Each structure stands twice: as C-alpha cells, then as structure tokens.
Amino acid sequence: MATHRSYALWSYCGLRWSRVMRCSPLPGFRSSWPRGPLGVRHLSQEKQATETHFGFETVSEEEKGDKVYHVFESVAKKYDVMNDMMSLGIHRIWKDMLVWKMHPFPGTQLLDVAGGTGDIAFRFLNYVEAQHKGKLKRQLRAQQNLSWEEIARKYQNEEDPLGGSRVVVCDINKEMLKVGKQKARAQGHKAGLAWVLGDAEELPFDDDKFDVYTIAFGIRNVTHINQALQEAHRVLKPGGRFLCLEFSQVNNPLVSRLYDLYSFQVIPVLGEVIAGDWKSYQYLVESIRQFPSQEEFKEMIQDAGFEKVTYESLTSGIVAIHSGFKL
C-alpha cells in the first residue's frame, strides 16, 4: 500500500495560483501522522480489525486496499462511458444536484476527494465560474452611466473568472487523475484547478485547510469510512461543510427488486462488454449492498464530529447526498 499511498504528485493547472504555492515549501501539505477531532492519532486503532468484505468476499484490510486499487485502475479508461451506460445517464443529474446542494460562494475552496476523473471538480468550477460573471454583469447594469470603454475595460481587467474560488482534486489512483487531466484539457480547464495524489484515510493537507468537502461514489471503497470521515472534519475550517453522493439504500421494495434485478444480472454483462472486465464491475455492484443504510451513514458522520446532519434520498434511494458542518 505504500506506493499507493505516495503524497508526492501535484500538477497545477493555472500560472496564477501555481506560483503563489511555489513560493514555500508545498504549504498545505502535512508532514506528520493524521489526527482526528480531538488530536487523537487514530490510525492504529483503526487497524486493529485485519479483515474486511472485497465486496461479497472477506478479505485483510490491506488485500482489500490494494484489490480496490486495481479495480479502478483497470476501469479508469471506460469508467465514464460505463457510467452513463449503468445509470442511463442520471449520475450526470445526481452530480449537478451535489454542486446545486453546495451552492458555493465566491472565494470557496473545495477539496474533492476520490474525484479523479473530475467531474465533480468540472461542475464546480463552471458553476462558480457563471456565478461570478452574473455578479459583475450586475454590477454592470447598477451603474447605468458607464461608457462603452469602461464595460469593455471591467470585462479585461477581470483576471480571475472564478472570483478566487479553487479546487483540489485528490485521489489515491495514479490512472484515475490521469484520465481527469486529459478531461481537463479537453474542457478547457485550466485555472483554479489542482490535482493530488493522496489516501482519503490519511490526506495530506493542514487542518482546518477547505471550506467544503466533497466525496462522490468513493467512500464506499475507503477501508477505514470512520477514519476517512475524521479526517474530512480535520481539514475543513469551522464553518467547513462535508457533503457525499453515494449509492444508499432503495426505500420502495418494488423499485429494490427491479434494482437488484439490474444490478446483479445487467450490470457485470455490461461491464464485461464494454469494459472487457466483469469481476470489476461485479465488485461495484456488491460493494454498494455492503454500503451503511442513510441512517446508519448520518450516525457515523456525526461520530466524526460533525453537526446539522442531514440528507437527501435520490431516485427511491437509489442514491443519497449526505450533509454536516465542522461548527
């Protein structure tokens, strides 16, 4: 796990902002063992228990980590195609509704955790990025005096598009940020926009470091949730808000028959047809039964120290968009 667990890779996107965190020694980054809430270093308890489910399979935590690893290293290349294909295209809704919940202000730093392929770090950026241009138009129109000349020179002199807003993308997979970067450059994604390689269970950040944390589809695969959950609160500041998109617990038992129906029967053929790899797309399936129900989530959010939780069932629960602040 070792390997995997490498702090060493970051690549900016954006001259502005790379520069400025050229000028010391990689600020931000953490240098020790990661604490939890109340200072208590926590990974050795955390480790106690040597096995945990793969899936439907019981396996050491530390085979689980590097099995789980491979698992998305080999669906890296196809894992947006087999999303539109498995979900019909409704995780594309269930993202936007993530950003639409977060809401963020001008100014928002996001970290977005198991985010390699980007797609919750493109959204905020494109939503961030058209609230600040309706902000200036506003601003704009209030003064109705202007000359054509000052409109023009306000638009030019807008160095930032994003208001100051950034985002870091952290994952533990090399080929999953490989694929994010080449979506970035695809997109047109330059400024305000890093990518880490980093462990969830021991993120290499300061405390009290973001203002909003996002975890989509990814905590699921995290051996030690507990341990991942505190230190999500370790590197929000107070007022820092967590929220996480994840496959939950369908509420409506009709629904959970056709899903399971699906899941199991549907899902792996398609994964082995268009993704040549059926055991990969048989764990996603088994990994998401073995996920905490929502009420079950939200009391291990608040175990890690966070308060005002909540959360939102998608699609007869298919899906859930859980809430909670560091106050």
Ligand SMILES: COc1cc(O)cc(C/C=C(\C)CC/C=C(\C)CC/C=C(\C)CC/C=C(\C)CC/C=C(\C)CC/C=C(\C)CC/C=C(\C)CC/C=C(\C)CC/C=C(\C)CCC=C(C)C)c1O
Second form
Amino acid sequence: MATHRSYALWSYCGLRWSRVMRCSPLPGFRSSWPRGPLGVRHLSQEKQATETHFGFETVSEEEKGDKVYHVFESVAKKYDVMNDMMSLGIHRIWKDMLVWKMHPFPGTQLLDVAGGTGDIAFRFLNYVEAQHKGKLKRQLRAQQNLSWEEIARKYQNEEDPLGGSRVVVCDINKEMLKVGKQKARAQGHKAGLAWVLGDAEELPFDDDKFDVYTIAFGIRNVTHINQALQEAHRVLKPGGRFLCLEFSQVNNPLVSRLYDLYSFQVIPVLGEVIAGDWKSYQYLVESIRQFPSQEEFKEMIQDAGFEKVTYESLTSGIVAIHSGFKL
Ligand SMILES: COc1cc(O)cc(C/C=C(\C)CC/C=C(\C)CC/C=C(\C)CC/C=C(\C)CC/C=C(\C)CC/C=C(\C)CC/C=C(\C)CC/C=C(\C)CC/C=C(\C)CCC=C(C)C)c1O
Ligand SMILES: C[S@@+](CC[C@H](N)C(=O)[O-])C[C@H]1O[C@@H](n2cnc3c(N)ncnc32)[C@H](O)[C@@H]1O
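What's the form predicted in complex with the ligand like, now that we've got the form predicted on its own?
In what comes next, the whole complex appears, and the chain from above leads the way.
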C-alpha cells in the first residue's frame, strides 16, 4: 500500500513512479526522461484534472490510475484461478493464439507490456525453446553419420536453449509481477526472462529496442491508450511488430445477449466467491464495454504510426488480436 501511495504522490507531482522505480538491471534502459514521438513531454497535460472512465464510473485521470492499480493489487493472488474459472480455460487458447500469430523467429526480443503474471512470456519461452530444439534435431538428422558422442557434444555445446530469444515482462503493478515471478520459478523458467516495473504510457526502454511488443488484456486499463500505442511504436525496431489481445465487440446478437447476461450476472458473483472481490470483477465487465470496437481500435493503432494493421476476432468477437508493423 505504501508503494501505491508513493505512485499517487509522484503522479501528483507530475512525475511518474515507473521512471523512479526502475528495478531491472537490463541494458538499454532509458537514462533520460521520456519524450513523446515529437520530442515533447506533456507534463502540463498530466497535471490537468481531465475526466475519464473507470468502468461505467466517471473519474479524474489521476483517480483512474490509482483505481486500476488497486484492482490488480487486490486480485493478483487469485488472478490466474479467476481467469480459468470465468472463461472455463478459454483464455489459455486465446493466449496461445497470440503467440502462434507472433511466430517468433530465433533470437526474437519480445517486450510483453502489462504482462502481469507472465502468461504470454511463459508461452513465448516454451514456443522458442521447442522451436530451437526442433531446429537442432533437424540439423542432427541432416548429419546422420555422426557418432553418439558427437551428437551428445553438440547438445552440450548448445548453451542457449532459447536460441538467443529474450522476453521482458513490464507491468505497473508490483503484486502482479510478484505472482509472475513465483510462477516462473515453479514452471522452471530462469533464462531469457526479465521483470520490469513500468508504465505502458512511459516505457523505461530505449527507442528501437524490441522485435515484438505484446499487450494482452492490458491496454483497456491504461488511462491514455494513444500514449501507450505511441510508446509501443517508439520501443519497437523498424520492422518490429505490435500485437494486442483484448476484449472486443461481439458480432453475433445471440452470443452478445448471452455474453452480457453471463458478464453482468455471473462474473461479479464468481469474483466475490473466489477472490472475495465483487467490485474488481464489476470493473472488468464494465471496462470491456467501454473499449473501442475492432475497427475503432484498428484506427487508433494506425494513428500511432503502425502500418499493415489487421485484426482477427476470436470467439464471436469476445476478444480480438490486432497486429501492426513499425515500418
Ligand atoms: C480485474 O480485471 C481482470 C481480472 C481478471 O481476473 C482477468 C482480467 C482479464 C481477463 C482475462 C485474462 C480473461 C477472462 C475471461 C472472461 C472475462 C470470460 C470470457 C467469457 C467467455 C469465454 C465465455 C463467454 C460466454 C458466452 C458467450 C455466453 C455463454 C454463457 C452462458 C451459456 C451462461 C449464460 C449466463 C446466464 C444465463 C446467467 C445465469 C447462469 C448461471 C448462474 C450459471 C453459471 C454459468 C456458468 C458458470 C457458465 C459458464 C459458461 C461459460 C464460461 C461459457 C463458455 C462457452 C463458450 C463461449 C463456448 C481482468 O481484466
Ligand atoms: C488483465 S491483466 C493482464 C495480464 C496478462 N497480460 C495476461 O494476459 O494475463 C492487466 C494488467 O495490466 C496492468 N496494467 C494496468 N495499467 C497498466 C499500465 N499503465 N502500464 C503497465 N501495466 C498496466 C495491470 O497491472 C495488470 O497486470
């Protein structure tokens, strides 16, 4: 809670907590204050008490950041079990599809923003490891006359099972990251993974640093979505890819009716029963309804400078994956 209060204080002062609380030894951290793509810091804008929404509630922008922080601080420990319960495991398939769509190449440098408890990062690591193992096997098969000692030596010399791929999980919430780190230990992920406390609106990374930027179920919670998109564009290398998995607009009227019923009648109840937190799950279903449609969000991504922007709706549009390139 003390950290949360300090976030509020720094925000109030027109400074951002993520700038101050850098917690990763990764190289390439930005040493100066961030600039927008036009080189301008909008400090005066940050100080204005502009109104926005938090679910169906109208709040000041300052308040929204605090409230979102509190939601994820509160749900962190039950976050993963809640997702399985609410979606009957379907969120796992959506996340798998995001990583399949990414189809990372050997050596991919991924930034997973609003990465929370690490679901995208772990999928990415499993994918690149399997891909790298497959490549090694194919290479060995091509050299069929090798002795078993030579094969063993080849495997042992392979120091990096990820083939140079790396992922940085960046999230504004300490509690979500804490759960993520525990999961990483439990699942045996050590190499190629870094955890960074930071704000999607002011990423603590240099320009042109990553091959892929992902954000799954995160951008809906950000106060200035345009600012987050511009930051995504800034940190990607030329040729880099933006991928976003987010709730979207249901395109089938029958599914829409059932989904609304399910969202408003069932999800907050599950939130209360499983996580002891009705309000956070009411925020979840309300925030889904406030998020732009597939087409509107596509335009926002284009406005941030991305090209070849496309999207794919999944499960009747309950969620969509948007993709764009920095060219
Ligand atoms: C605080 O912020 C957050 C917290 C978080 O924990 C997570 C997030 C981010 C979110 C995720 C990572 C994903 C979370 C997943 C969801 C929100 C769920 C998405 C929903 C679905 C995949 C299912 C969609 C449901 C439908 C299309 C409608 C089907 C629903 C029914 C047949 C039930 C209709 C409901 C009623 C008639 C109300 C009365 C019913 C009951 C009291 C019985 C209770 C029923 C159930 C528990 C049924 C559950 C059924 C399903 C899950 C349907 C699955 C089937 C398919 C779509 C094929 C975050 O930001
Ligand atoms: C629904 S969770 C998604 C976690 C993970 N990506 C997943 O798919 O399971 C949303 C995450 O967004 C994070 N978040 C909210 N606002 C943020 C911001 N401005 N910058 C970075 N992360 C943010 C929250 O702390 C939370 O961990």
